[in-house]
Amino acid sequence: MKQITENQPIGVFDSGYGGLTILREIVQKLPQYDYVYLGDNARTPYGTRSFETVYQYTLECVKLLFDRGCRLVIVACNTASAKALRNIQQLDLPHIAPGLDGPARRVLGVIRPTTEVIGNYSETGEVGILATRGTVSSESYLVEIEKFFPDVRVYQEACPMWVPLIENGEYDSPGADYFVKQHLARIMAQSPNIDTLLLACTHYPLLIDKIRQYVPKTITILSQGRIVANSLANYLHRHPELESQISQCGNRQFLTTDSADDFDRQATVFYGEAVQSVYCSPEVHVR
(Lines of atoms letter the chains of each structure in order from A and count residues from 1; the text may use other names and numbers.)
(Lines give C-alpha, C1' and ligand atoms only; values in the text may rest on other atoms or scores of the structure.)
Protein backbone atom coordinates (compact mmCIF):
# COMPACT_ATOMS: atom_id res chain seq x y z
CA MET A 1 0.00 0.00 0.00
CA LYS A 2 1.31 3.43 -0.90
CA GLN A 3 2.27 5.73 1.94
CA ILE A 4 1.02 9.29 1.81
CA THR A 5 3.76 11.72 2.74
CA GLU A 6 4.54 15.39 2.32
CA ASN A 7 8.25 14.66 2.26
CA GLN A 8 9.76 14.23 -1.18
CA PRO A 9 13.28 12.98 -0.55
CA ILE A 10 16.03 11.68 -2.80
CA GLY A 11 16.12 7.89 -2.76
CA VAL A 12 19.39 5.98 -2.84
CA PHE A 13 19.19 2.27 -3.57
CA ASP A 14 21.74 -0.53 -3.43
CA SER A 15 21.62 -4.30 -3.22
CA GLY A 16 23.27 -4.09 0.19
CA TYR A 17 25.55 -1.78 2.13
CA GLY A 18 27.86 -0.53 -0.61
CA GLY A 19 25.60 2.30 -1.70
CA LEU A 20 26.17 3.90 1.69
CA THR A 21 29.62 4.93 0.43
CA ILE A 22 27.81 6.84 -2.32
CA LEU A 23 25.23 8.31 0.06
CA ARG A 24 27.98 9.47 2.41
CA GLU A 25 29.58 11.56 -0.34
CA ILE A 26 26.22 12.85 -1.58
CA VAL A 27 25.24 14.00 1.91
CA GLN A 28 28.59 15.75 2.36
CA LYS A 29 28.09 17.55 -0.94
CA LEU A 30 24.35 18.24 -0.61
CA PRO A 31 23.42 18.06 3.10
CA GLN A 32 20.29 20.19 2.80
CA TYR A 33 18.11 17.56 1.11
CA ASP A 34 16.13 14.70 2.63
CA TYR A 35 17.33 11.19 1.76
CA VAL A 36 15.94 7.67 2.01
CA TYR A 37 18.41 4.82 1.65
CA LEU A 38 17.21 1.33 0.76
CA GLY A 39 19.42 -1.74 1.02
CA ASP A 40 18.00 -4.92 -0.50
CA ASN A 41 20.06 -6.99 1.94
CA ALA A 42 17.68 -9.96 1.86
CA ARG A 43 18.60 -10.63 -1.78
CA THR A 44 22.20 -9.48 -1.97
CA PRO A 45 24.47 -10.00 -3.84
CA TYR A 46 23.18 -8.94 -7.24
CA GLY A 47 26.50 -9.46 -8.99
CA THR A 48 25.96 -13.16 -9.72
CA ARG A 49 22.27 -12.94 -10.69
CA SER A 50 20.74 -12.91 -14.17
CA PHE A 51 19.76 -9.75 -16.02
CA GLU A 52 16.07 -10.59 -15.61
CA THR A 53 16.36 -11.12 -11.85
CA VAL A 54 18.38 -7.96 -11.26
CA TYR A 55 15.92 -5.97 -13.36
CA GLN A 56 12.94 -7.31 -11.40
CA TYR A 57 14.53 -6.68 -8.01
CA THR A 58 15.68 -3.20 -8.98
CA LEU A 59 12.27 -2.20 -10.33
CA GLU A 60 10.58 -3.40 -7.13
CA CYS A 61 12.96 -1.34 -5.00
CA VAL A 62 12.55 1.75 -7.17
CA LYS A 63 8.78 1.46 -6.81
CA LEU A 64 9.15 1.15 -3.04
CA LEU A 65 11.14 4.37 -2.92
CA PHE A 66 8.59 6.10 -5.14
CA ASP A 67 5.91 4.95 -2.69
CA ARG A 68 7.95 6.63 0.05
CA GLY A 69 7.64 9.92 -1.81
CA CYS A 70 10.99 10.03 -3.60
CA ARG A 71 11.05 12.30 -6.62
CA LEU A 72 14.47 11.10 -7.68
CA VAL A 73 16.15 7.73 -7.11
CA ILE A 74 19.87 7.06 -7.44
CA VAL A 75 20.62 3.42 -8.26
CA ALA A 76 23.88 3.31 -6.31
CA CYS A 77 24.72 -0.20 -7.46
CA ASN A 78 26.88 -0.87 -10.49
CA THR A 79 25.27 -4.22 -11.25
CA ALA A 80 21.76 -2.78 -11.09
CA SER A 81 22.84 0.25 -13.12
CA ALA A 82 24.30 -2.07 -15.74
CA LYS A 83 21.51 -4.63 -15.92
CA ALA A 84 18.32 -2.73 -15.08
CA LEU A 85 18.59 1.04 -15.31
CA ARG A 86 18.01 1.52 -19.04
CA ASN A 87 14.88 -0.66 -19.11
CA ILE A 88 13.46 1.15 -16.09
CA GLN A 89 14.14 4.56 -17.60
CA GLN A 90 12.81 3.77 -21.06
CA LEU A 91 10.09 1.18 -20.47
CA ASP A 92 8.78 1.56 -16.91
CA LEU A 93 8.97 5.22 -15.91
CA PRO A 94 6.50 6.43 -18.57
CA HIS A 95 3.91 4.09 -17.02
CA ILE A 96 4.65 4.23 -13.28
CA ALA A 97 5.49 7.94 -13.12
CA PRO A 98 3.80 9.69 -16.06
CA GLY A 99 4.14 13.44 -16.45
CA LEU A 100 3.25 16.11 -18.99
CA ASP A 101 6.79 16.54 -20.30
CA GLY A 102 8.25 13.13 -19.61
CA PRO A 103 8.33 11.07 -16.40
CA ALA A 104 7.38 12.96 -13.25
CA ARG A 105 10.00 11.02 -11.30
CA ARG A 106 13.54 10.20 -12.31
CA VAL A 107 15.95 7.31 -11.84
CA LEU A 108 19.69 7.78 -12.31
CA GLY A 109 22.63 5.38 -12.02
CA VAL A 110 26.33 5.45 -11.20
CA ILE A 111 27.87 4.23 -14.46
CA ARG A 112 27.03 7.21 -16.68
CA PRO A 113 28.43 9.88 -14.31
CA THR A 114 31.63 7.88 -13.94
CA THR A 115 32.17 7.25 -17.63
CA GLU A 116 31.57 10.91 -18.44
CA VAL A 117 34.75 11.88 -16.58
CA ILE A 118 36.99 8.83 -16.25
CA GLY A 119 39.09 9.65 -19.30
CA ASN A 120 40.10 12.94 -17.70
CA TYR A 121 42.06 11.08 -15.03
CA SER A 122 44.25 9.05 -17.39
CA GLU A 123 47.40 10.35 -19.06
CA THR A 124 48.14 7.12 -20.92
CA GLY A 125 44.58 6.63 -22.14
CA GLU A 126 44.39 3.18 -20.57
CA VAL A 127 42.10 2.45 -17.62
CA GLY A 128 41.22 -0.65 -15.65
CA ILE A 129 37.78 -1.54 -14.29
CA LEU A 130 37.54 -3.64 -11.11
CA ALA A 131 33.95 -4.86 -10.68
CA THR A 132 31.58 -7.72 -10.00
CA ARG A 133 31.06 -10.45 -12.57
CA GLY A 134 27.65 -9.02 -13.42
CA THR A 135 29.03 -5.58 -14.20
CA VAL A 136 31.94 -6.98 -16.20
CA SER A 137 29.75 -9.33 -18.24
CA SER A 138 27.32 -6.51 -19.08
CA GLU A 139 30.19 -4.61 -20.77
CA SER A 140 28.44 -1.39 -19.76
CA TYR A 141 31.70 0.39 -18.98
CA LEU A 142 33.17 -0.56 -22.34
CA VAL A 143 30.12 0.81 -24.15
CA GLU A 144 29.73 4.00 -22.13
CA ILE A 145 33.40 4.97 -22.04
CA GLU A 146 33.53 4.53 -25.81
CA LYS A 147 30.82 7.21 -26.12
CA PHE A 148 32.72 9.86 -24.18
CA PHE A 149 36.35 8.84 -24.68
CA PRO A 150 36.62 6.77 -27.87
CA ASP A 151 40.43 6.76 -27.72
CA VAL A 152 40.61 5.33 -24.20
CA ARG A 153 41.43 1.62 -23.93
CA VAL A 154 39.51 -0.21 -21.20
CA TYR A 155 40.49 -3.40 -19.39
CA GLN A 156 38.22 -5.29 -16.99
CA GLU A 157 38.70 -7.68 -14.09
CA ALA A 158 35.90 -9.39 -12.16
CA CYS A 159 36.62 -9.68 -8.43
CA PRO A 160 33.94 -12.07 -7.11
CA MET A 161 35.49 -12.55 -3.66
CA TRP A 162 35.82 -8.90 -2.74
CA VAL A 163 32.19 -8.23 -1.77
CA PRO A 164 31.93 -11.35 0.49
CA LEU A 165 35.20 -10.39 2.17
CA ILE A 166 33.97 -6.89 2.84
CA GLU A 167 30.51 -7.88 4.07
CA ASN A 168 32.06 -10.45 6.41
CA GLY A 169 34.28 -7.80 7.96
CA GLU A 170 37.48 -9.23 6.44
CA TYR A 171 38.38 -6.24 4.27
CA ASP A 172 41.23 -5.23 6.58
CA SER A 173 42.40 -8.72 7.48
CA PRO A 174 45.55 -10.48 6.22
CA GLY A 175 43.28 -13.02 4.51
CA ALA A 176 42.06 -10.34 2.12
CA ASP A 177 45.55 -9.69 0.78
CA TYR A 178 45.62 -12.83 -1.35
CA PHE A 179 42.46 -11.92 -3.26
CA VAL A 180 43.39 -8.25 -3.61
CA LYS A 181 46.86 -9.08 -4.95
CA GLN A 182 45.46 -11.77 -7.27
CA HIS A 183 43.01 -9.52 -9.08
CA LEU A 184 45.32 -6.51 -9.20
CA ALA A 185 48.03 -8.66 -10.75
CA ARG A 186 45.58 -9.94 -13.35
CA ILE A 187 44.37 -6.55 -14.48
CA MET A 188 47.81 -4.96 -14.50
CA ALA A 189 49.07 -7.90 -16.58
CA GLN A 190 46.62 -6.90 -19.32
CA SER A 191 48.64 -3.78 -20.05
CA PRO A 192 51.68 -2.10 -18.46
CA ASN A 193 50.25 1.29 -19.49
CA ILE A 194 47.19 1.25 -17.22
CA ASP A 195 47.46 4.35 -15.06
CA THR A 196 43.91 4.58 -13.69
CA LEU A 197 41.91 1.95 -11.81
CA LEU A 198 38.19 2.40 -11.20
CA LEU A 199 36.58 0.70 -8.21
CA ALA A 200 33.37 -0.07 -10.08
CA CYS A 201 31.55 -1.53 -7.09
CA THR A 202 30.39 0.59 -4.19
CA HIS A 203 31.81 -1.92 -1.69
CA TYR A 204 35.35 -1.67 -2.99
CA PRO A 205 36.33 1.67 -1.36
CA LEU A 206 36.69 -0.26 1.88
CA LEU A 207 39.61 -2.08 0.25
CA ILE A 208 41.31 1.04 -1.04
CA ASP A 209 44.13 1.01 1.52
CA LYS A 210 45.02 -2.58 0.63
CA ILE A 211 44.75 -1.86 -3.07
CA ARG A 212 47.23 1.00 -2.74
CA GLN A 213 49.76 -1.40 -1.21
CA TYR A 214 49.86 -3.55 -4.33
CA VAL A 215 49.93 -1.08 -7.20
CA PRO A 216 52.52 1.55 -8.12
CA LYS A 217 52.06 4.94 -6.51
CA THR A 218 51.68 6.43 -9.97
CA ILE A 219 48.35 4.62 -10.43
CA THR A 220 45.24 6.74 -9.83
CA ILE A 221 42.57 4.81 -7.92
CA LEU A 222 39.05 6.14 -8.34
CA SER A 223 36.04 5.43 -6.16
CA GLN A 224 32.66 6.66 -7.35
CA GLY A 225 31.18 8.48 -4.37
CA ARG A 226 32.54 11.94 -5.05
CA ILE A 227 32.02 11.61 -8.80
CA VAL A 228 28.35 10.69 -8.34
CA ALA A 229 27.82 13.45 -5.76
CA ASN A 230 29.24 16.09 -8.11
CA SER A 231 27.15 14.74 -10.97
CA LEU A 232 23.99 14.86 -8.87
CA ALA A 233 24.65 18.46 -7.86
CA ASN A 234 25.05 19.35 -11.53
CA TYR A 235 21.89 17.42 -12.48
CA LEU A 236 19.78 19.24 -9.90
CA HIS A 237 21.17 22.57 -11.06
CA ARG A 238 20.17 21.73 -14.64
CA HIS A 239 16.70 20.55 -13.59
CA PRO A 240 15.30 23.23 -11.26
CA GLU A 241 11.74 22.01 -11.87
CA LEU A 242 12.70 18.72 -10.18
CA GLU A 243 15.02 20.22 -7.58
CA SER A 244 12.29 22.54 -6.32
CA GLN A 245 10.11 19.54 -5.46
CA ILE A 246 12.67 17.79 -3.27
CA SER A 247 12.19 18.42 0.42
CA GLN A 248 15.02 20.14 2.26
CA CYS A 249 14.89 19.35 5.99
CA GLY A 250 18.19 17.47 6.22
CA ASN A 251 16.45 14.22 7.19
CA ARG A 252 17.97 10.76 6.68
CA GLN A 253 16.03 7.50 6.70
CA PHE A 254 17.48 4.03 6.28
CA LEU A 255 15.51 1.00 5.10
CA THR A 256 16.54 -2.63 4.71
CA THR A 257 14.74 -5.71 3.39
CA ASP A 258 16.50 -7.86 6.00
CA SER A 259 17.35 -7.57 9.71
CA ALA A 260 17.48 -3.95 10.85
CA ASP A 261 19.86 -4.86 13.68
CA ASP A 262 22.30 -6.50 11.29
CA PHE A 263 22.04 -3.58 8.91
CA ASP A 264 22.79 -1.06 11.64
CA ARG A 265 25.92 -2.94 12.73
CA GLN A 266 27.33 -3.16 9.22
CA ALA A 267 26.19 0.22 7.97
CA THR A 268 28.42 2.12 10.39
CA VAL A 269 31.48 0.85 8.52
CA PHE A 270 30.21 1.97 5.11
CA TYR A 271 28.49 5.20 6.10
CA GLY A 272 31.03 6.37 8.63
CA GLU A 273 28.55 6.96 11.45
CA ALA A 274 25.85 5.08 13.33
CA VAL A 275 22.47 4.66 11.66
CA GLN A 276 19.09 3.38 12.77
CA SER A 277 17.25 1.50 10.07
CA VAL A 278 13.74 0.14 9.60
CA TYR A 279 12.78 -3.19 8.05
CA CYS A 280 10.60 -2.98 4.96
CA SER A 281 9.53 -5.24 2.13
CA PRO A 282 9.06 -4.27 -1.52
CA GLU A 283 5.99 -6.55 -1.46
CA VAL A 284 7.82 -9.48 -3.00
CA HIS A 285 8.80 -12.95 -1.87
CA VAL A 286 12.48 -13.46 -1.29
CA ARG A 287 13.82 -16.27 -3.48
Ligand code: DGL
Given for the second form:
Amino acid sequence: MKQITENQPIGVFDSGYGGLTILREIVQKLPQYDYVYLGDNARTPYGTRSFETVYQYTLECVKLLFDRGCRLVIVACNTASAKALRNIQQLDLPHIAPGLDGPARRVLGVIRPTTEVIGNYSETGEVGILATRGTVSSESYLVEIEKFFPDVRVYQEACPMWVPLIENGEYDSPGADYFVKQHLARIMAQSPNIDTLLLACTHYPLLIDKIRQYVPKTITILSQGRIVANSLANYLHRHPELESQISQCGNRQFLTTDSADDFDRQATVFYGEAVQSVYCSPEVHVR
Ligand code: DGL
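What would the structure be for the form predicted in complex with the ligand, given that what you showed me was the form predicted alone?
Whole complex next, starting from this chain.
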Protein backbone atom coordinates (compact mmCIF):
# COMPACT_ATOMS: atom_id res chain seq x y z
CA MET A 1 0.00 0.00 0.00
CA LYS A 2 1.13 3.52 -0.73
CA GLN A 3 2.60 5.41 2.25
CA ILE A 4 0.50 8.21 3.64
CA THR A 5 2.27 11.39 2.62
CA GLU A 6 2.64 14.77 4.26
CA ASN A 7 0.14 16.37 1.95
CA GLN A 8 -3.19 15.03 3.13
CA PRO A 9 -6.00 17.24 1.88
CA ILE A 10 -9.73 16.69 2.11
CA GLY A 11 -11.01 15.39 -1.23
CA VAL A 12 -14.27 16.69 -2.65
CA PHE A 13 -15.71 14.87 -5.61
CA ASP A 14 -18.60 15.40 -8.03
CA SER A 15 -19.57 14.21 -11.49
CA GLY A 16 -18.88 17.73 -12.75
CA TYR A 17 -19.15 21.25 -11.40
CA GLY A 18 -21.97 20.82 -8.88
CA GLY A 19 -19.74 19.77 -5.99
CA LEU A 20 -18.10 23.19 -6.19
CA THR A 21 -21.26 24.63 -4.59
CA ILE A 22 -20.52 22.34 -1.64
CA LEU A 23 -16.75 23.00 -1.59
CA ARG A 24 -17.44 26.74 -1.58
CA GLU A 25 -19.39 26.48 1.67
CA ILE A 26 -16.95 23.99 3.23
CA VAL A 27 -14.01 26.27 2.50
CA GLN A 28 -15.86 29.22 3.97
CA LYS A 29 -16.55 27.29 7.17
CA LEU A 30 -13.21 25.44 7.41
CA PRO A 31 -10.62 27.53 5.50
CA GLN A 32 -7.62 26.14 7.37
CA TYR A 33 -7.55 22.74 5.67
CA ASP A 34 -6.11 21.73 2.30
CA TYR A 35 -8.66 20.63 -0.31
CA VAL A 36 -8.49 18.85 -3.63
CA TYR A 37 -11.58 18.95 -5.83
CA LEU A 38 -12.18 16.39 -8.56
CA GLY A 39 -14.82 16.89 -11.26
CA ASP A 40 -15.45 13.86 -13.47
CA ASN A 41 -16.46 16.21 -16.28
CA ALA A 42 -15.56 13.71 -19.00
CA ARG A 43 -18.29 11.35 -17.83
CA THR A 44 -20.93 13.75 -16.51
CA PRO A 45 -23.89 13.50 -16.04
CA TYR A 46 -24.19 10.62 -13.61
CA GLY A 47 -27.89 11.22 -12.96
CA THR A 48 -29.08 9.21 -15.94
CA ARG A 49 -26.59 6.33 -15.60
CA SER A 50 -27.07 2.87 -14.12
CA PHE A 51 -26.24 1.87 -10.56
CA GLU A 52 -23.24 -0.19 -11.76
CA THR A 53 -21.80 2.62 -13.87
CA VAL A 54 -22.15 5.27 -11.16
CA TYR A 55 -20.57 2.88 -8.64
CA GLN A 56 -17.63 2.11 -10.94
CA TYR A 57 -16.99 5.78 -11.80
CA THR A 58 -17.31 6.91 -8.20
CA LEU A 59 -14.97 4.21 -6.92
CA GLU A 60 -12.37 5.18 -9.53
CA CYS A 61 -12.59 8.80 -8.48
CA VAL A 62 -12.35 7.98 -4.77
CA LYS A 63 -9.23 5.87 -5.44
CA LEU A 64 -7.73 8.70 -7.43
CA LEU A 65 -8.26 11.08 -4.53
CA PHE A 66 -6.80 8.55 -2.09
CA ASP A 67 -3.75 8.33 -4.34
CA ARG A 68 -3.49 12.11 -4.07
CA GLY A 69 -3.13 11.70 -0.30
CA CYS A 70 -6.70 12.37 0.83
CA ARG A 71 -7.54 10.90 4.21
CA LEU A 72 -11.14 11.93 3.82
CA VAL A 73 -13.24 12.22 0.67
CA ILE A 74 -16.60 13.96 0.51
CA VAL A 75 -18.76 12.63 -2.31
CA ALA A 76 -20.41 15.98 -3.07
CA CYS A 77 -22.83 14.43 -5.53
CA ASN A 78 -26.24 13.13 -4.51
CA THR A 79 -26.41 10.63 -7.35
CA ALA A 80 -23.07 9.07 -6.40
CA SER A 81 -23.94 9.25 -2.69
CA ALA A 82 -27.20 7.43 -3.43
CA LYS A 83 -25.83 4.78 -5.74
CA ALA A 84 -22.25 4.15 -4.69
CA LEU A 85 -21.45 5.37 -1.20
CA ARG A 86 -22.74 2.46 0.85
CA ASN A 87 -20.92 -0.12 -1.30
CA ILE A 88 -17.70 1.86 -1.16
CA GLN A 89 -17.92 2.26 2.61
CA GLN A 90 -18.84 -1.34 3.31
CA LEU A 91 -17.21 -3.38 0.56
CA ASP A 92 -14.29 -1.39 -0.83
CA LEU A 93 -12.77 0.63 2.02
CA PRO A 94 -11.56 -2.43 3.95
CA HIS A 95 -9.47 -3.37 0.86
CA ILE A 96 -8.40 -0.02 -0.55
CA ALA A 97 -7.74 1.69 2.79
CA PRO A 98 -7.07 -1.02 5.39
CA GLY A 99 -6.33 0.16 8.92
CA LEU A 100 -5.83 -1.43 12.30
CA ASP A 101 -8.94 0.04 13.82
CA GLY A 102 -11.34 0.45 10.86
CA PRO A 103 -10.46 1.97 7.48
CA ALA A 104 -7.46 4.30 7.38
CA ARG A 105 -9.29 6.64 5.02
CA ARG A 106 -12.92 7.68 5.02
CA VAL A 107 -15.58 8.54 2.50
CA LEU A 108 -18.67 10.57 3.38
CA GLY A 109 -21.65 11.66 1.30
CA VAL A 110 -24.18 14.49 1.21
CA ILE A 111 -27.45 12.63 1.78
CA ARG A 112 -27.02 11.66 5.42
CA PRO A 113 -26.07 15.17 6.67
CA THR A 114 -29.11 16.58 4.86
CA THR A 115 -31.62 13.99 6.03
CA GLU A 116 -30.43 14.40 9.63
CA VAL A 117 -31.72 17.98 9.69
CA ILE A 118 -34.34 18.40 6.98
CA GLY A 119 -37.32 17.77 9.27
CA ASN A 120 -36.30 20.77 11.37
CA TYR A 121 -37.04 23.12 8.48
CA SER A 122 -40.63 22.05 7.88
CA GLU A 123 -43.64 23.16 9.88
CA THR A 124 -46.19 21.10 7.96
CA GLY A 125 -44.03 17.96 8.04
CA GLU A 126 -44.20 17.66 4.25
CA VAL A 127 -41.06 18.11 2.18
CA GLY A 128 -40.28 17.90 -1.52
CA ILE A 129 -37.07 16.46 -2.94
CA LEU A 130 -35.88 17.77 -6.33
CA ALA A 131 -33.11 15.55 -7.70
CA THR A 132 -31.73 13.62 -10.63
CA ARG A 133 -33.48 10.49 -11.90
CA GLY A 134 -30.80 8.34 -10.30
CA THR A 135 -31.24 9.87 -6.86
CA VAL A 136 -35.04 9.71 -7.04
CA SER A 137 -35.14 6.09 -8.18
CA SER A 138 -32.66 5.02 -5.50
CA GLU A 139 -35.25 6.18 -2.91
CA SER A 140 -32.33 7.06 -0.61
CA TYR A 141 -34.03 10.22 0.62
CA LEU A 142 -37.24 8.37 1.48
CA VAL A 143 -35.32 5.73 3.43
CA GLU A 144 -32.96 8.11 5.24
CA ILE A 145 -35.55 10.73 6.18
CA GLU A 146 -37.77 7.98 7.60
CA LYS A 147 -34.90 7.09 9.99
CA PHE A 148 -34.51 10.57 11.41
CA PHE A 149 -38.01 12.02 10.97
CA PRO A 150 -40.50 9.14 10.76
CA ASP A 151 -43.47 11.54 10.74
CA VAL A 152 -42.27 13.63 7.81
CA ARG A 153 -43.94 12.96 4.44
CA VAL A 154 -41.57 13.06 1.50
CA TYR A 155 -42.46 13.77 -2.14
CA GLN A 156 -39.94 13.44 -4.97
CA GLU A 157 -39.57 14.87 -8.46
CA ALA A 158 -36.83 13.95 -10.93
CA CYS A 159 -35.63 16.92 -12.99
CA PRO A 160 -33.48 15.31 -15.72
CA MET A 161 -33.10 18.48 -17.80
CA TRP A 162 -31.76 20.66 -15.01
CA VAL A 163 -28.17 19.36 -14.90
CA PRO A 164 -27.66 19.59 -18.69
CA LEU A 165 -29.07 23.14 -18.66
CA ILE A 166 -26.71 24.11 -15.85
CA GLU A 167 -23.64 22.32 -17.26
CA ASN A 168 -24.23 24.11 -20.58
CA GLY A 169 -24.45 27.53 -18.94
CA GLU A 170 -28.17 27.90 -19.71
CA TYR A 171 -29.34 28.12 -16.09
CA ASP A 172 -30.14 31.80 -16.45
CA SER A 173 -31.63 31.69 -19.94
CA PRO A 174 -35.34 32.04 -20.81
CA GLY A 175 -35.21 28.42 -22.06
CA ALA A 176 -34.56 27.20 -18.54
CA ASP A 177 -37.86 28.67 -17.28
CA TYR A 178 -39.92 26.03 -19.07
CA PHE A 179 -38.22 23.10 -17.33
CA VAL A 180 -37.99 24.81 -13.97
CA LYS A 181 -41.70 25.64 -14.03
CA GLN A 182 -42.65 22.18 -15.24
CA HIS A 183 -40.94 20.27 -12.43
CA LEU A 184 -41.96 22.69 -9.71
CA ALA A 185 -45.58 22.45 -10.82
CA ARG A 186 -45.33 18.67 -10.70
CA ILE A 187 -43.90 18.47 -7.21
CA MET A 188 -46.24 21.10 -5.77
CA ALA A 189 -49.19 19.22 -7.31
CA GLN A 190 -48.31 16.20 -5.16
CA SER A 191 -49.43 17.98 -1.98
CA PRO A 192 -50.60 21.49 -1.13
CA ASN A 193 -48.88 21.13 2.26
CA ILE A 194 -45.29 20.95 1.04
CA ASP A 195 -43.52 23.86 2.74
CA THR A 196 -39.87 22.87 2.17
CA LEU A 197 -38.14 22.03 -1.09
CA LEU A 198 -34.68 20.46 -1.00
CA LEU A 199 -32.33 21.00 -3.92
CA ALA A 200 -31.00 17.44 -3.68
CA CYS A 201 -28.52 17.83 -6.50
CA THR A 202 -25.39 19.88 -5.99
CA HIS A 203 -25.87 21.59 -9.36
CA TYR A 204 -29.30 23.00 -8.56
CA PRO A 205 -28.25 26.00 -6.41
CA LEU A 206 -27.49 27.75 -9.69
CA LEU A 207 -31.21 27.66 -10.48
CA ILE A 208 -32.30 28.98 -7.10
CA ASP A 209 -33.30 32.44 -8.35
CA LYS A 210 -35.51 30.94 -11.06
CA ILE A 211 -36.95 28.39 -8.64
CA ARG A 212 -37.93 31.19 -6.24
CA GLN A 213 -39.92 32.86 -9.02
CA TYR A 214 -42.19 29.85 -9.48
CA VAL A 215 -43.06 28.80 -5.92
CA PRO A 216 -44.96 30.71 -3.24
CA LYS A 217 -42.80 32.95 -1.03
CA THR A 218 -43.73 30.87 2.00
CA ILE A 219 -41.82 27.81 0.70
CA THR A 220 -38.36 27.24 2.18
CA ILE A 221 -35.84 26.31 -0.51
CA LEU A 222 -32.86 24.45 0.89
CA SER A 223 -29.44 24.01 -0.71
CA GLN A 224 -27.06 21.54 0.85
CA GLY A 225 -23.75 23.45 0.96
CA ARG A 226 -24.04 24.95 4.41
CA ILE A 227 -25.65 21.83 5.84
CA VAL A 228 -22.79 19.64 4.57
CA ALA A 229 -20.16 22.13 5.78
CA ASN A 230 -21.64 22.17 9.30
CA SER A 231 -21.85 18.41 9.34
CA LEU A 232 -18.22 18.08 8.24
CA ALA A 233 -17.08 20.46 10.98
CA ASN A 234 -18.96 18.33 13.47
CA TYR A 235 -17.51 15.10 12.06
CA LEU A 236 -13.93 16.39 12.30
CA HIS A 237 -14.59 17.51 15.86
CA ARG A 238 -15.79 14.02 16.75
CA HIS A 239 -12.81 12.36 15.02
CA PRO A 240 -9.66 14.10 16.28
CA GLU A 241 -7.51 11.12 15.20
CA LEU A 242 -8.50 11.81 11.58
CA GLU A 243 -8.65 15.58 11.87
CA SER A 244 -5.09 15.77 13.16
CA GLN A 245 -3.83 14.02 9.99
CA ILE A 246 -5.35 16.50 7.53
CA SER A 247 -2.87 19.07 6.27
CA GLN A 248 -3.65 22.66 7.15
CA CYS A 249 -1.93 25.03 4.74
CA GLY A 250 -5.07 26.49 3.17
CA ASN A 251 -4.19 24.96 -0.24
CA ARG A 252 -6.86 24.32 -2.90
CA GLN A 253 -6.26 22.14 -5.92
CA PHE A 254 -8.71 21.46 -8.75
CA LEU A 255 -8.66 18.35 -10.94
CA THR A 256 -10.86 17.54 -13.91
CA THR A 257 -11.14 14.46 -16.10
CA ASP A 258 -11.86 16.70 -19.11
CA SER A 259 -10.45 19.94 -20.52
CA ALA A 260 -8.84 22.09 -17.83
CA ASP A 261 -9.53 25.23 -19.88
CA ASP A 262 -13.25 24.44 -20.03
CA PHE A 263 -13.27 23.68 -16.33
CA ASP A 264 -11.63 26.98 -15.44
CA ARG A 265 -14.09 28.89 -17.63
CA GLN A 266 -17.18 27.27 -16.11
CA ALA A 267 -16.12 26.66 -12.51
CA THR A 268 -16.23 30.29 -11.38
CA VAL A 269 -20.02 30.52 -11.30
CA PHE A 270 -20.22 27.43 -9.09
CA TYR A 271 -17.29 28.22 -6.82
CA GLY A 272 -17.65 31.98 -6.66
CA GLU A 273 -14.03 32.71 -7.60
CA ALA A 274 -11.61 31.88 -10.40
CA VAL A 275 -9.87 28.51 -10.28
CA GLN A 276 -6.97 26.91 -12.14
CA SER A 277 -7.44 23.22 -12.72
CA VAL A 278 -5.28 20.36 -13.93
CA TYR A 279 -6.36 17.48 -16.16
CA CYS A 280 -6.14 13.97 -14.76
CA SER A 281 -7.35 10.59 -15.97
CA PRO A 282 -9.74 8.71 -13.68
CA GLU A 283 -8.32 5.38 -14.82
CA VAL A 284 -4.74 5.91 -13.72
CA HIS A 285 -4.13 4.78 -10.17
CA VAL A 286 -2.08 2.17 -8.47
CA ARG A 287 -4.41 0.40 -6.08
N1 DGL B 1 -24.42 17.02 -8.95
C2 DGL B 1 -24.94 15.69 -9.02
C3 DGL B 1 -25.87 15.40 -7.85
O4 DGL B 1 -25.78 16.02 -6.81
C5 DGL B 1 -25.68 15.30 -10.27
C6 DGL B 1 -25.10 15.63 -11.56
C7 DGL B 1 -25.15 14.52 -12.56
O8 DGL B 1 -26.24 14.10 -12.99
O9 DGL B 1 -24.08 14.10 -12.88
O10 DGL B 1 -26.67 14.50 -7.95
